[in-house]
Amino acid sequence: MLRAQPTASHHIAGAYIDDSEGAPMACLYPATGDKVAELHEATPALIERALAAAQAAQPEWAATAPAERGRILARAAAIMRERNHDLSVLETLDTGKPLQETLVADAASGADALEYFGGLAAGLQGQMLRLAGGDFCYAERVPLGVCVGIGAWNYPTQIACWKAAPCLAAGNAMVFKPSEVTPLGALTLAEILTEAGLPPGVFNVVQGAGAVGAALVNDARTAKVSLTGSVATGHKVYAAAAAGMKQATMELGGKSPLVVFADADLEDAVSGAILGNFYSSGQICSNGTRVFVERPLRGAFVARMVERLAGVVMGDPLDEATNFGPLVSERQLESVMGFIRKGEAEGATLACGGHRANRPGWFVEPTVFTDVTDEMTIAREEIFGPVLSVLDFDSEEEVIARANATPYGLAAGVFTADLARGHRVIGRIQAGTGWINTYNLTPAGMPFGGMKLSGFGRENAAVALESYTQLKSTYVATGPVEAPF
């Protein structure tokens, strides 16, 4: 049986550490259900140790020359790229995603983030204003202090890097809690950062479920929390952060629209919908799961989609020929199957899929529903699985209104040969991240995040670096001080 047992469950102050008194956490391989590792949740003593280590290490790290901080992040990125294959195998064992995918989309994109923010570190700037009489004021960007990152289970290594890279580049320390479902990738990131020269205590990893996250968020030493997770979790975490007047970034779920006009290139539109519904077996927060297809193209679109999905290779995720893997857990499989049954019960038509695959592990067939209406559960709620809903539309105004008729606003996509219309439509859809004639591409230099219930703040790009700082203003007088008495 394959094993991915780490040296220990936690990484604190530059070293692996464990405490067997913590509740056991089994890491199961989604393709078979076999246990590949067992860890322990962080005890209160270990949580305290991690926060104390971060608090102790942060001032010296903040005083380190920004260019040197950047060099350490760049070295970590280089190490990740050198070890991409091994890191990708670990990610596949942790998440069940096909190795074909993890080789290009997980540790590789995490390395991109480390490299990108390493390059920005030395260029972080404030501002200066000249005033009358020779006086002036300046505002500098200073680190927040100790930050907490809370990750999701779908992209564990990438998310850890997306949060750690800007945080550390800005001179903060971080305590990161990965999802209890996928706990392994963040540990390897901590190990690599330490090898690259990061001082002990600047990046720490503790394992556990919601109670561990709550303890980190509620601690008085925490200056900011960055969460990637569900809307329900976001409500709880943001409320806790607000109670302590802590800064927050919330990257939450969505029910994103993908609009396909009749003049779109059919193959490109189908490819975009595949990327926005079936990559990672549909377990991506920004997925365009409400696929609005202009009525003249609807029949050809559905036929070609079903034809393309017949080419899915479902199998052992460690086989690079496999391009479609299992869901991350049995619980997630049961949730997705529940949504599929609701779709059928509410009158949607199954064009393909709709069943659990007849094989070991937590596989669900790629599923396409047609005749979907806006009020159906599958068109309103986030499924987080390989389920695509096709909705018809007749006009630009109609589809914009329907696309916006959701409490979410994470992402949106438009496929059309008319670029003026593409810009016009994406500009009117209420979403923080949009794509025209592609879908789900998230380079490190592009801000990523949502509106409405999908959260606030942005991952990636220079704006993320700024979000891990605060402005400190200083007025400088150059002449005598006058007073009325």
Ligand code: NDP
The other form holds:
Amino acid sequence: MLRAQPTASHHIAGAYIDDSEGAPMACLYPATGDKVAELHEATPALIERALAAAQAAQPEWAATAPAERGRILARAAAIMRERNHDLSVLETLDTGKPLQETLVADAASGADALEYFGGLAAGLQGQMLRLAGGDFCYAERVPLGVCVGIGAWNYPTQIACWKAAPCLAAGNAMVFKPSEVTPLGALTLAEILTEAGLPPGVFNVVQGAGAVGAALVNDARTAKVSLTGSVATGHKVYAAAAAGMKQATMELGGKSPLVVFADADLEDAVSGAILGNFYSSGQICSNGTRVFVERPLRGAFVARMVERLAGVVMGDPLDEATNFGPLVSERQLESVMGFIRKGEAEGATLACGGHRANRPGWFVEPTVFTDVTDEMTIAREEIFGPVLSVLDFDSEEEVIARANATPYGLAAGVFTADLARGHRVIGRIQAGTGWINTYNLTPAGMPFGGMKLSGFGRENAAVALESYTQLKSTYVATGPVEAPF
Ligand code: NDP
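Let's compare: the form predicted on its own is above, so bring in the form predicted in complex with this ligand.
Now the full complex is given, and it begins with the chain already shown.
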């Protein structure tokens, strides 16, 4: 049996630590259901230890030269790249995503973020304003203090890196809680950061379910929380942050539109829709799950999509030939199957898939629905699985209105040969992140995040670094002080 064997459940103050008093947490391999690791939830004593370690370490870290902070992050990025294969195997055991994917998408993207924010650390600047009579004021960007990161289960290593890198680059300390479903990736990040020279306490990982996350957010020492999760959790975490007047970044769910005009390159449009619906077996927040296809292209689009999906290789995710893995958990499988049954019951037509695969593990066949209308549940609610809905449209105005008729606003895509139209349409869709003639590419320098119920704040790019700072202004007088009496 495969085992991932983390040294211990938590990583606090630069060292692995366990506490068997915490409730047991089994980490199951989604391709077989086998237990690959057993960890323990953090007890209140361990949560306290992690927050205290972060609080103790943060001032000295903030006082460390920004260039040195950056060098440590860059060293961690290099270690991640050297160990990419092992980290990818671990990510596959944690999530069930095919090794073919994790080898290029997870630790690699995490390393990109560490390197990118490591490079930005020394360039973090404030403002200076000259005033009358030789007076002036300056505003520095100072760290927030102790920040909390809470992750979802779809990209455990990437999410931990996307949050830790800007947080640490700006001189903060972090306590990170991974999803209880995928606890392993963040632990190896903590180990690597320590090896790269990060002082003990600057980055800590504690395990547990929602209650552990809530305890971290509610603690008076926490200055900011960055959550990646569902809208329902976002409501709770944002409310808790507001109660303590804490800063927040909310990376939440979506039901994003992908618009394919009739002049689009068919092969590219199908490839884009595959990336935006079936990569990671559809468990990606920004997926373009409402695929609006202009009516003249619709028949060819669906036919080619079904043909291409016949090339899916479902199998052991550790086999590099496998390009389609299971869902992360049995619970997620049941939820996705529930949406598929609803799609059928509400009158959508199955063009392919629609079943649990006949093999061990939590595999669902790649599924395409046609004849989907805007009112159907599968067109309104986030499924977070390999389910693509094709919706027909006839005009640009119509598709923009329909694309925007959702409470979500995370992402959007447009495929067209007419670039002017591409810019025009993406410009009018209410989404924080858009793509023209591709889908789901998220380089470290591109701000990523949502509008409307999909959240606020951005990951990646300089704006993420700034979001882990606050402005501190100082007025400097150079002359006598005038007072009325
Ligand atoms: P959840 O919202 O269920 O959980 C997210 C994290 O929050 C988990 O670590 C969870 O702990 C924790 N949590 C739950 N309740 C609380 C609470 N009251 N206080 C503090 N923390 C809490 O999301 P999933 O893990 O199921 O992930 C899927 C969702 O994440 C989808 O909606 C997806 O769209 C979204 N997502 C958004 C992304 C973005 O960047 N916009 C990227 C990736 C995913 P636990 O689960 O361990 O109980």
